[in-house]
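Next up: a single chain in C-alpha coordinates, the form predicted alone.
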Amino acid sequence: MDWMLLIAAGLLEIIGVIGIKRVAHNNNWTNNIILIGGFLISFQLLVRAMETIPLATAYAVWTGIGTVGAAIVGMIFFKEPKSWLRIGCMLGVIFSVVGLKMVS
(Lines of atoms letter the chains of each structure in order from A and count residues from 1; the text may use other names and numbers.)
(Lines give C-alpha, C1' and ligand atoms only; values in the text may rest on other atoms or scores of the structure.)
Protein backbone atom coordinates (compact mmCIF):
# COMPACT_ATOMS: atom_id res chain seq x y z
CA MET A 1 0.00 0.00 0.00
CA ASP A 2 2.80 2.43 0.87
CA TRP A 3 4.42 1.88 -2.50
CA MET A 4 1.14 2.83 -4.18
CA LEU A 5 1.05 6.00 -2.06
CA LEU A 6 4.63 6.76 -3.06
CA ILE A 7 3.89 6.31 -6.76
CA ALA A 8 0.78 8.49 -6.43
CA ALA A 9 2.91 11.10 -4.63
CA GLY A 10 5.35 11.10 -7.53
CA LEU A 11 2.56 11.47 -10.08
CA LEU A 12 1.05 14.35 -8.12
CA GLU A 13 4.47 15.98 -8.00
CA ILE A 14 4.28 16.06 -11.79
CA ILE A 15 0.92 17.86 -11.49
CA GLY A 16 2.58 20.40 -9.18
CA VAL A 17 5.39 20.94 -11.68
CA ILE A 18 2.83 21.44 -14.45
CA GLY A 19 1.27 24.06 -12.17
CA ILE A 20 4.64 25.83 -11.88
CA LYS A 21 4.98 25.91 -15.67
CA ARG A 22 1.44 27.20 -16.10
CA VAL A 23 1.90 29.89 -13.43
CA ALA A 24 5.09 31.00 -15.18
CA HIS A 25 3.06 31.62 -18.34
CA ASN A 26 -0.23 32.78 -16.79
CA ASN A 27 -0.40 33.57 -13.08
CA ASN A 28 -4.07 33.01 -12.25
CA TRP A 29 -6.07 31.20 -9.56
CA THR A 30 -6.58 28.01 -11.54
CA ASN A 31 -2.89 27.54 -12.22
CA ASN A 32 -1.98 28.37 -8.61
CA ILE A 33 -4.49 25.80 -7.36
CA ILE A 34 -2.93 23.18 -9.65
CA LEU A 35 0.54 24.10 -8.33
CA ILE A 36 -0.33 24.21 -4.63
CA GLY A 37 -2.83 21.34 -4.71
CA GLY A 38 -0.48 19.06 -6.60
CA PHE A 39 2.42 19.59 -4.23
CA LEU A 40 0.32 19.65 -1.06
CA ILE A 41 -1.29 16.28 -1.76
CA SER A 42 2.00 14.91 -3.06
CA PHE A 43 3.81 15.84 0.16
CA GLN A 44 1.06 14.32 2.29
CA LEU A 45 1.27 11.02 0.39
CA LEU A 46 5.07 11.10 0.58
CA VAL A 47 4.90 11.53 4.36
CA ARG A 48 2.54 8.54 4.65
CA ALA A 49 4.77 6.41 2.41
CA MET A 50 7.83 7.27 4.51
CA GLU A 51 6.21 5.67 7.53
CA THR A 52 7.44 2.29 6.23
CA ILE A 53 9.69 2.99 3.24
CA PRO A 54 13.25 4.13 4.08
CA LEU A 55 13.85 7.85 3.57
CA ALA A 56 16.56 7.53 0.89
CA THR A 57 14.52 5.08 -1.16
CA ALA A 58 11.25 7.00 -0.85
CA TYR A 59 12.83 10.32 -1.71
CA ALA A 60 14.76 8.88 -4.66
CA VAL A 61 11.63 7.25 -6.09
CA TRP A 62 9.53 10.38 -5.51
CA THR A 63 12.04 12.72 -7.15
CA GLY A 64 12.76 10.18 -9.91
CA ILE A 65 9.09 9.93 -10.86
CA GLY A 66 8.82 13.71 -10.73
CA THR A 67 11.98 14.32 -12.73
CA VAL A 68 11.30 11.83 -15.50
CA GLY A 69 7.57 12.61 -15.55
CA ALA A 70 8.15 16.35 -15.79
CA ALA A 71 10.64 15.85 -18.62
CA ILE A 72 8.16 13.67 -20.53
CA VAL A 73 5.30 16.14 -19.95
CA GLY A 74 7.56 18.99 -21.06
CA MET A 75 8.45 17.21 -24.28
CA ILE A 76 4.87 16.16 -25.07
CA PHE A 77 2.75 19.10 -23.92
CA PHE A 78 5.12 22.08 -23.77
CA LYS A 79 7.13 21.33 -26.91
CA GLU A 80 10.43 21.21 -25.07
CA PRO A 81 13.40 19.75 -26.96
CA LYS A 82 13.50 16.02 -27.52
CA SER A 83 16.84 14.37 -27.97
CA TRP A 84 18.38 10.99 -27.44
CA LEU A 85 20.69 12.55 -24.87
CA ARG A 86 17.71 13.73 -22.79
CA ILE A 87 16.06 10.33 -23.09
CA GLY A 88 19.33 8.65 -22.10
CA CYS A 89 19.59 10.90 -19.05
CA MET A 90 16.01 10.01 -18.06
CA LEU A 91 16.91 6.32 -18.35
CA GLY A 92 19.92 7.03 -16.14
CA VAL A 93 17.59 8.45 -13.47
CA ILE A 94 15.33 5.39 -13.72
CA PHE A 95 18.26 2.95 -13.50
CA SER A 96 19.71 4.88 -10.55
CA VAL A 97 16.44 4.77 -8.62
CA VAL A 98 15.96 1.07 -9.34
CA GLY A 99 19.58 0.42 -8.34
CA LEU A 100 19.13 2.32 -5.10
CA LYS A 101 16.04 0.26 -4.31
CA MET A 102 17.88 -2.99 -5.06
CA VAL A 103 20.75 -2.21 -2.70
CA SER A 104 18.59 -0.92 0.13
Second form
Amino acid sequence: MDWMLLIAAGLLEIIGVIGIKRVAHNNNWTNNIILIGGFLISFQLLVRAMETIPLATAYAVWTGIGTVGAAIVGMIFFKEPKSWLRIGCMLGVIFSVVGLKMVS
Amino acid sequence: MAVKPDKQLSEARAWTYVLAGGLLEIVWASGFKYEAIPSIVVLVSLLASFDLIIRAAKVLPVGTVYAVFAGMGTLGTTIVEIVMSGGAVSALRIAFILLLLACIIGLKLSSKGSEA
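Having seen the form predicted alone, I'd like the form predicted together with its partner chain now, please.
Below: every chain and molecule of the assembly, starting with the one above.
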Protein backbone atom coordinates (compact mmCIF):
# COMPACT_ATOMS: atom_id res chain seq x y z
CA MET A 1 0.00 0.00 0.00
CA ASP A 2 2.78 2.42 0.92
CA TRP A 3 4.48 1.70 -2.43
CA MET A 4 1.19 2.32 -4.25
CA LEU A 5 0.95 5.73 -2.53
CA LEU A 6 4.56 6.47 -3.51
CA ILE A 7 3.94 5.57 -7.16
CA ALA A 8 0.75 7.66 -7.19
CA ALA A 9 2.76 10.54 -5.67
CA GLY A 10 5.29 10.19 -8.49
CA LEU A 11 2.54 10.22 -11.12
CA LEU A 12 0.98 13.38 -9.64
CA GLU A 13 4.41 14.97 -9.61
CA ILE A 14 4.43 14.57 -13.42
CA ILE A 15 1.30 16.74 -13.53
CA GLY A 16 3.07 19.30 -11.32
CA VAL A 17 6.11 19.30 -13.63
CA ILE A 18 3.87 19.82 -16.66
CA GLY A 19 2.45 22.75 -14.67
CA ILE A 20 5.97 24.18 -14.21
CA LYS A 21 6.59 24.00 -17.96
CA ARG A 22 3.27 25.63 -18.72
CA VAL A 23 3.73 28.39 -16.12
CA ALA A 24 7.23 29.11 -17.46
CA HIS A 25 5.72 29.66 -20.92
CA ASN A 26 2.43 31.25 -19.93
CA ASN A 27 1.82 32.35 -16.35
CA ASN A 28 -1.98 32.11 -16.12
CA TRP A 29 -4.50 30.73 -13.58
CA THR A 30 -5.12 27.36 -15.23
CA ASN A 31 -1.40 26.56 -15.45
CA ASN A 32 -0.82 27.64 -11.84
CA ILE A 33 -3.67 25.40 -10.68
CA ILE A 34 -2.13 22.43 -12.57
CA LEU A 35 1.26 23.19 -10.96
CA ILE A 36 0.05 23.78 -7.39
CA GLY A 37 -2.69 21.11 -7.44
CA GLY A 38 -0.38 18.44 -8.84
CA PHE A 39 2.34 19.07 -6.28
CA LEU A 40 -0.02 19.52 -3.30
CA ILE A 41 -1.64 16.10 -3.74
CA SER A 42 1.70 14.55 -4.67
CA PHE A 43 3.34 15.85 -1.47
CA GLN A 44 0.43 14.63 0.62
CA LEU A 45 0.86 11.10 -0.77
CA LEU A 46 4.66 11.29 -0.41
CA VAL A 47 4.31 12.19 3.28
CA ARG A 48 1.98 9.20 3.81
CA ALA A 49 4.34 6.85 1.95
CA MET A 50 7.28 8.08 4.03
CA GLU A 51 5.59 6.86 7.21
CA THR A 52 6.85 3.38 6.30
CA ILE A 53 9.35 3.77 3.43
CA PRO A 54 12.81 5.14 4.37
CA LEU A 55 13.50 8.79 3.46
CA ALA A 56 16.24 8.30 0.86
CA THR A 57 14.37 5.48 -0.94
CA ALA A 58 11.05 7.34 -0.98
CA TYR A 59 12.61 10.57 -2.19
CA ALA A 60 14.71 8.89 -4.91
CA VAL A 61 11.78 6.83 -6.21
CA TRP A 62 9.46 9.85 -6.15
CA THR A 63 11.90 11.99 -8.18
CA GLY A 64 12.67 9.04 -10.47
CA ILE A 65 9.02 8.44 -11.40
CA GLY A 66 8.49 12.16 -11.89
CA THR A 67 11.57 12.36 -14.14
CA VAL A 68 10.70 9.37 -16.33
CA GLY A 69 7.08 10.48 -16.60
CA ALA A 70 8.03 14.05 -17.46
CA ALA A 71 10.50 12.75 -20.07
CA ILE A 72 7.80 10.60 -21.69
CA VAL A 73 5.38 13.53 -21.67
CA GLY A 74 8.18 15.74 -23.03
CA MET A 75 8.88 13.33 -25.89
CA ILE A 76 5.21 13.04 -26.81
CA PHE A 77 3.92 16.58 -26.27
CA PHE A 78 6.90 18.96 -26.06
CA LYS A 79 9.02 17.57 -28.94
CA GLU A 80 11.93 16.52 -26.71
CA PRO A 81 14.56 14.30 -28.35
CA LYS A 82 13.83 10.55 -28.45
CA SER A 83 17.20 8.80 -28.29
CA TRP A 84 18.41 5.39 -27.17
CA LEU A 85 20.38 7.14 -24.42
CA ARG A 86 17.14 8.58 -23.04
CA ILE A 87 15.31 5.28 -23.27
CA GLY A 88 18.28 3.52 -21.61
CA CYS A 89 18.18 6.05 -18.75
CA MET A 90 14.45 5.45 -18.31
CA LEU A 91 14.97 1.70 -18.12
CA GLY A 92 17.77 2.35 -15.61
CA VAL A 93 15.40 4.37 -13.41
CA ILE A 94 12.76 1.63 -13.55
CA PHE A 95 15.39 -1.03 -12.78
CA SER A 96 16.64 0.96 -9.75
CA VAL A 97 13.11 1.60 -8.46
CA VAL A 98 12.28 -2.11 -8.66
CA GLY A 99 15.62 -2.90 -7.00
CA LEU A 100 14.91 -0.45 -4.18
CA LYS A 101 11.51 -2.00 -3.62
CA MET A 102 13.06 -5.48 -3.44
CA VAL A 103 15.71 -4.51 -0.86
CA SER A 104 13.42 -2.47 1.42
CA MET B 1 6.41 33.35 -9.53
CA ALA B 2 3.79 36.10 -9.62
CA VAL B 3 5.20 38.51 -12.19
CA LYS B 4 7.89 38.17 -14.81
CA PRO B 5 10.94 40.23 -13.79
CA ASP B 6 11.79 42.97 -16.27
CA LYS B 7 15.56 42.68 -16.05
CA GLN B 8 17.10 39.26 -16.60
CA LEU B 9 18.90 37.40 -13.87
CA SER B 10 22.65 36.92 -14.40
CA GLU B 11 23.68 33.28 -14.95
CA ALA B 12 25.91 33.26 -11.89
CA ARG B 13 23.02 34.52 -9.77
CA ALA B 14 20.68 31.93 -11.29
CA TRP B 15 23.12 29.13 -10.36
CA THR B 16 23.22 30.42 -6.79
CA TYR B 17 19.42 30.15 -6.83
CA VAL B 18 19.65 26.53 -8.04
CA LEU B 19 22.09 25.62 -5.24
CA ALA B 20 20.02 27.38 -2.57
CA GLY B 21 16.85 25.74 -3.96
CA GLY B 22 18.52 22.33 -3.83
CA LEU B 23 19.59 22.79 -0.21
CA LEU B 24 16.08 23.91 0.78
CA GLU B 25 14.74 20.85 -1.02
CA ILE B 26 16.74 18.60 1.31
CA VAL B 27 15.16 20.45 4.25
CA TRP B 28 11.54 19.99 3.12
CA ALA B 29 11.98 16.43 1.88
CA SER B 30 13.52 15.44 5.22
CA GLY B 31 10.78 17.37 7.00
CA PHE B 32 8.19 15.14 5.29
CA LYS B 33 9.70 12.21 7.18
CA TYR B 34 11.12 13.59 10.40
CA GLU B 35 8.89 15.45 12.84
CA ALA B 36 11.93 17.17 14.35
CA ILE B 37 11.64 19.68 11.51
CA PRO B 38 8.67 22.02 12.25
CA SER B 39 5.86 22.22 9.64
CA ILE B 40 6.37 25.95 9.14
CA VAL B 41 10.02 25.36 8.21
CA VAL B 42 8.93 22.64 5.75
CA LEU B 43 6.32 24.91 4.18
CA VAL B 44 8.58 27.95 3.86
CA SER B 45 11.52 25.93 2.46
CA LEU B 46 9.18 24.18 0.01
CA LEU B 47 7.76 27.41 -1.37
CA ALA B 48 11.15 29.12 -1.41
CA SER B 49 12.88 26.23 -3.21
CA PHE B 50 10.23 26.09 -5.95
CA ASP B 51 10.30 29.86 -6.36
CA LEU B 52 14.11 29.82 -6.71
CA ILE B 53 14.02 26.95 -9.21
CA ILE B 54 11.37 28.60 -11.38
CA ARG B 55 13.32 31.88 -11.38
CA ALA B 56 16.54 30.05 -12.28
CA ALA B 57 14.81 28.05 -15.04
CA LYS B 58 13.88 31.27 -16.82
CA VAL B 59 17.58 31.96 -17.43
CA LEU B 60 19.25 28.50 -17.42
CA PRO B 61 18.37 25.37 -19.43
CA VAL B 62 15.46 23.68 -17.62
CA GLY B 63 16.81 20.12 -18.00
CA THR B 64 20.13 21.05 -16.41
CA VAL B 65 18.45 22.94 -13.57
CA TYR B 66 16.24 19.95 -12.69
CA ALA B 67 19.16 17.53 -12.96
CA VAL B 68 21.15 19.51 -10.40
CA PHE B 69 18.06 20.07 -8.23
CA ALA B 70 17.05 16.38 -8.20
CA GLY B 71 20.66 15.31 -7.71
CA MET B 72 21.09 17.52 -4.66
CA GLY B 73 17.81 16.25 -3.21
CA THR B 74 18.67 12.60 -3.78
CA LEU B 75 22.19 12.81 -2.36
CA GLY B 76 21.06 15.11 0.46
CA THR B 77 18.22 12.87 1.64
CA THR B 78 20.54 9.84 1.49
CA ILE B 79 23.08 11.63 3.70
CA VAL B 80 20.32 12.79 6.09
CA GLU B 81 19.01 9.23 6.38
CA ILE B 82 22.48 7.80 7.01
CA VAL B 83 23.05 10.38 9.76
CA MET B 84 19.57 9.97 11.31
CA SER B 85 19.78 6.18 11.32
CA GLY B 86 23.31 6.18 12.73
CA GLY B 87 24.79 4.60 9.59
CA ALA B 88 22.29 1.74 9.30
CA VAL B 89 21.77 1.99 5.53
CA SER B 90 22.64 -1.00 3.35
CA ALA B 91 25.29 -0.63 0.64
CA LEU B 92 22.95 -2.25 -1.89
CA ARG B 93 20.30 0.41 -1.27
CA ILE B 94 22.86 3.20 -1.68
CA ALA B 95 24.03 1.58 -4.93
CA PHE B 96 20.46 1.53 -6.31
CA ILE B 97 19.92 5.16 -5.24
CA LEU B 98 23.14 6.23 -7.00
CA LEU B 99 22.18 4.31 -10.16
CA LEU B 100 18.77 5.99 -10.06
CA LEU B 101 20.47 9.38 -9.65
CA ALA B 102 22.83 8.73 -12.59
CA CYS B 103 19.89 7.80 -14.82
CA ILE B 104 17.89 10.87 -13.74
CA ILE B 105 20.82 13.15 -14.55
CA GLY B 106 21.38 11.40 -17.91
CA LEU B 107 17.73 11.77 -18.78
CA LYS B 108 17.60 15.44 -17.82
CA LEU B 109 20.81 16.41 -19.56
CA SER B 110 19.74 14.71 -22.80
CA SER B 111 16.49 16.72 -22.97
CA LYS B 112 18.21 19.71 -24.61
CA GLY B 113 15.98 19.96 -27.69
CA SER B 114 13.04 21.36 -25.73
CA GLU B 115 14.99 24.06 -23.95
CA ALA B 116 15.09 26.64 -26.70
